[in-house]
Amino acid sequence: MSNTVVITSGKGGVGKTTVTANLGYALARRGVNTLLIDGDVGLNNLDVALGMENRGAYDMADVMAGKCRVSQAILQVPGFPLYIMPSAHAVYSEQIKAGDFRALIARLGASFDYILIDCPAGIEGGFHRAVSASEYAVVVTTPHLSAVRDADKVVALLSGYDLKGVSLIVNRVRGDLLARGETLDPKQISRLLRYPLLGVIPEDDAAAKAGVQAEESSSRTAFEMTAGNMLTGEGRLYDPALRYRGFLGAIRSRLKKNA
């Protein structure tokens, strides 16, 4: 039986899709056999992020619907024991029920290791659809007091669910600012939204190619870091703030502010 999780935040734009991705990479990485479901219906872009598009000839709906057997709709990232099920391209949100949905999830459970399902962002349908078929959440919010607030909310209406855990994850967090105290902390988003960290990742432009990070980079090791924690519990949290630390440290934080 799969650990499922859904990963989900309270507005657009904090990396959502993007963590989902990597995270399932970090997985695959260390020989976890992770399937990964696009449960935003009709905008779905999960796809993309993994180098996907296009590959596919069904979908979820597909499935449902009784047009293609499971095995049909899911796709291999080549190379690593990572796949994805492609959301549905050609219906509205409203069409796919949260209970079909649910069932959807339990038949594809026994022959996972993790399923991580990226949630539309917000708080309607969708949402309640890709949350009730989840045992865990990952809320991911970026160190803005907006995204903040928002994944206040969030995190609000998850304690409505039977979940066995949630946990976080900051995303695109700027080391330069951390080390000059101009932006939130993750350690204190973690005690304002009264959650533990799962993971603390770097404003990195890599994070935003999953589908070829075959080079190290900084988002790399702070995915390889979380995956660990989510496996283990290992509680390792990467640091983008500690290369602007010290005398050295201040010189290149002071030649980013300059920039």
Given for the second form:
Amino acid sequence: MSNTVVITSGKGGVGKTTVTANLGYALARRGVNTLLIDGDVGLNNLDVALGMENRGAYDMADVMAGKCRVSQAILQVPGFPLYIMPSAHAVYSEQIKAGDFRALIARLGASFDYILIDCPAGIEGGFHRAVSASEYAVVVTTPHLSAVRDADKVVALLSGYDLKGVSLIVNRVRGDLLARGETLDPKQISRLLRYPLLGVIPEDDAAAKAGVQAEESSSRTAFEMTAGNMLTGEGRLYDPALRYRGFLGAIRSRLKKNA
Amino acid sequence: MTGEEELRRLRRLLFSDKTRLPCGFAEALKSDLERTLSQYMRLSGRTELFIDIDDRGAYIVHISALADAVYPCKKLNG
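Moving from the form predicted alone, what structure would you give for the form predicted in complex with the partner chain?
The complete assembly is shown below, putting the previous chain first.
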């Protein structure tokens, strides 16, 4: 039986889909059989984040409509035990019922170690559909007031669901600002929202250019640590400010500020 | 804006979202507390008031005020 985790946020644009894709990669690199499901019906982009767009003939809606077998709508990312079930781009979100979605996830549970569901932004029907099919929730936020405020609303809503655990990922943390005390500290965000940090992901130009398969990037290291926390609960967090501390760090920080 | 200022703003935002206190509640409370304090001492600086919620949902009122003199004890009206 798999662990089903919904990746949600409330506010759009905080990097939820990117987090889902990178976390999926990080789990798969550890040999964990992982399925990513795009819960963002109609506005799906998880396939694009993985570089797997236009690869499949079928999607989630086709499975639910009985047009194909489940296995026909699942694509494997080459070289990894990582799979994706693309969402439906040609149907409206309301056409995918929460009960049908839950039944599909339950059916897939036997074949994977982890199922990550990329939840749509907002707290409408799509949110309910994705959360009600999950056992765990990860709330993604950035260290910005509007994003944390929306994350707070989402964690309040999540308390109404029968979840085994809720944790936070603070994404796009700028190490230079953190070192200078000019941005919200992820640990402060965790204390305010009263949920534990699963991961801290730095803002990373290299990863932004190269995508999810960027080698030797700071965000990749951070996702590796986050995946480790998911699997073992070890609680290791990436420190984006580390390279901006000390003498050399101060020079880096100054250069970044002037860039 | 510094991280500390952002944190203060965030605390206030989350607090007002959670409690749904009417707009101006903190100002009204601050004004009343200032009036009371000024019967005991001569206030000389800006009074700061901040309301928070602890983990159990109880309200914590933080107030800081500066005074440069304390009045002799007197019987209060009423």
